[in-house]
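Here's a solo chain for you in structure tokens, the form predicted alone.
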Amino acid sequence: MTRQKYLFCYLMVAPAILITLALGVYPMIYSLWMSFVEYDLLRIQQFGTPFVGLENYAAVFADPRFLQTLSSTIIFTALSVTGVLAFGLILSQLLNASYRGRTAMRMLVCVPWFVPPAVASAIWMWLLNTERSPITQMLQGMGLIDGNIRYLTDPTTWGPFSIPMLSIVAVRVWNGLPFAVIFLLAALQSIPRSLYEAAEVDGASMLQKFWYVTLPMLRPMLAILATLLIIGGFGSFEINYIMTGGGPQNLTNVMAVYSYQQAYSFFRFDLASTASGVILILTGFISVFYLRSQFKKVA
């Protein structure tokens, strides 16, 4: 009986397993062959692909392009988090609270997750249009700015920052904001009231329970959070194509549009999947922190 139980469960899980190793795992190694070989669509039919080692990602960190397209995402993936975990922090917090018209704030906050990237960046884009940002219009109506403000074509830099850069970080966290939401307000329901009645007793402040008592019990959560919001930020593509294409002036590309251009703009699958090996190493290192910090509380 217990045989045929497990032969269930493995028979249910099956599909779900051949079509994750159809569409991911396969491709993934095969991408990761691809980075040790020339793979060049223009020159393939003449000299085939020939095995290079390590002469891809030698040639991917010898172009400058590449290095300020990994440190714009790095910068990009640390400015989206820290916006998604703090605003999180913050609307979870009134969500949770008990007020009239609390259900229909919680569907408004939602209502970002429910719209495609695409046709977010879309939006966006009118919102964020030089000549017509309604945003725009509104700062000048209260006396904030006198001239236009080039939101996503400005090439002004200060440092790794740029108004491009930020206005993407801007969508992306306003795109990813309702996910960390309603994680944050899980947890927040599991927080056990007798804790918060016991730090009122102790005369705790409001910003006290918060520290002493929200904080450390959020952490877990947070900490999920913050990995597979990193995760997702090192291999973000649809709004910053969508957007700026990476530009003006490669400032707000990342590794995910690099490898993109790389492979459909030059033909180059090779160059485009040793992007993509460094995207998995990242992320996967990431992950590994994650699992270890993990397994050593288990332990």
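Quick caveat, the model's predicted, so the values are computed rather than measured. Positions refer to the first chain, counted from 1. In this text, rigid core is short for the largest set of C-alphas that superpose within 1.5 Å between two forms. What changes on going to the form predicted in complex with the partner chain:
- Once you line up the core between the two forms, the Cα of Gly143 ends up 2 Å or more from where it was.
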Contents of the next structure:
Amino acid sequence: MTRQKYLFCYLMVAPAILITLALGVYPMIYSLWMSFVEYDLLRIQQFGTPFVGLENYAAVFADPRFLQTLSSTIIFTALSVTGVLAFGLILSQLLNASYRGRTAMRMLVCVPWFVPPAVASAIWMWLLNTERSPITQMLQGMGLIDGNIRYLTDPTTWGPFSIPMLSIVAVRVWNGLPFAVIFLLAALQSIPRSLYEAAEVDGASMLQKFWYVTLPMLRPMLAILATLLIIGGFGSFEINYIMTGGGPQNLTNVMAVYSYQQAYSFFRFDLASTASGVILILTGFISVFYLRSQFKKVA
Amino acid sequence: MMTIAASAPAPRARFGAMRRLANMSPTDLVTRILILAVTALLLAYILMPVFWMVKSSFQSSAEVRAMPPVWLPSEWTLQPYFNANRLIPLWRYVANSMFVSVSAAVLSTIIACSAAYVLARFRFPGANIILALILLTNLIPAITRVFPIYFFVQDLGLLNSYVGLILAYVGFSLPFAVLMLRGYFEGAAPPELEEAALIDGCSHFGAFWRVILPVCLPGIAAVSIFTFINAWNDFMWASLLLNQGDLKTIQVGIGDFASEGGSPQYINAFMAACVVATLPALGVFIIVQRWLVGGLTAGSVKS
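Switch from the form predicted alone to the form predicted in complex with the partner chain and give that structure.
Full complex below, order starting with the chain above.
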């Protein structure tokens, strides 16, 4: 009987595990292997793929463009995670309050979630067009600026920050916000009302209630979201690739775009895999720790 | 009047709100006004781009490019939607996307269903490892596996074929689908259901097929819709695996056109194409939104 049950289990799970191995686990390992060999499409006919150890990593970490990309990726991720969580906290409060039209409001806030990244990039490129931006018009109307803002092309930098970087972050936050809002809303709804009533009896102000009741109760969900957003941020690709291609002067480049460029512009699949190997190692570590903490909670 | 943080709808809401406003301490009043201002800004931030896309798609080309910008079309026109197909082979691309996304959704839902069911219900050797692999694959960004998959698809001779892309989408969506469905099976179908069926002489598969699947149809539909949206919205895989002429998906059409700088004089037609590229996923979401969001968050906030 149990043998029959096991057979049933394995048969049912077989297609899924086959696909996960063939299109998930194996490619990741293979990609990691590619980062330890020479894999130059222009030389592969002649020289094959000799093992070179850590040479690719040395090469990549000696490349100032890569180092700049790595630091931009970290800045980009940090800014967009902070933006999504901060705005998400405010918006989820709004959607949790009771007033007429709340359902419609919830739906409206979700809309950017289902705008495909390619379309989101296209709309924002039009919105942030240097000569014809309605945002510039509004800012000028309020008397905040005189000339145009080169949202996507201004190469001026302040340390690691630049206008194109902030523009790209704004698009990323726009696209990622609804996801966080929905999950924060679900967490908000599971906070017992009695906690707020107790705080009210003690004469807590709104801010105090938020600080001493809401925020601590949301902490687990905030941690989950932060982890997912950080992992996603390190792998983010579409918006940067389409909107700026990493430019101007590599200011908005992120690791995934760098990796893609190495592969499909320079045919250096080894350096491409090395960059994606760095992403794999970083996100792999975070994922394993995250999964372990999640499992501990269940057990 | 809205109340921040938790609040049950008061029985006489309007008077209740006014009383609350009158009784409110000055700091709370200031907080509230500040929150309202920030909220208004945030809503503008969220809705403005979509509004801008839609209104631009109904405007004449000259008006879209006018400076200062014209916020509402002086005359609504459908012409951009007819012109869009001259800019890029819009309808062909939409058909490509539709075919690929529906196939991927159907395939991955079927495969995910059977795996999610046994992972939710039975303990068998290796189950935890399988689950861990699926979780990891789901978390780690796709860019870490695109090159081997590209070569793999190339070796199979499936580059620039729908089959190759569908395969990639199934691989990409499957982990998420399994995890979400597993949560759903655990929550929505009590084990007593198939115990009864087993006692009545059903096989394990019979119990799954005749008893569990019908009960879990809403969750299964939600997952298939998510995998559809996933595939529909994808740009990266499609731009790698299917980038020749008429075979492109709509997202690649849009993305390539945008990144090449497009042609500003037809921006209204391009915005029309963007609306068309957004509608299927967004439309499906709006129709079934309650249901989807409930399904997605169900497993995440169990006490």
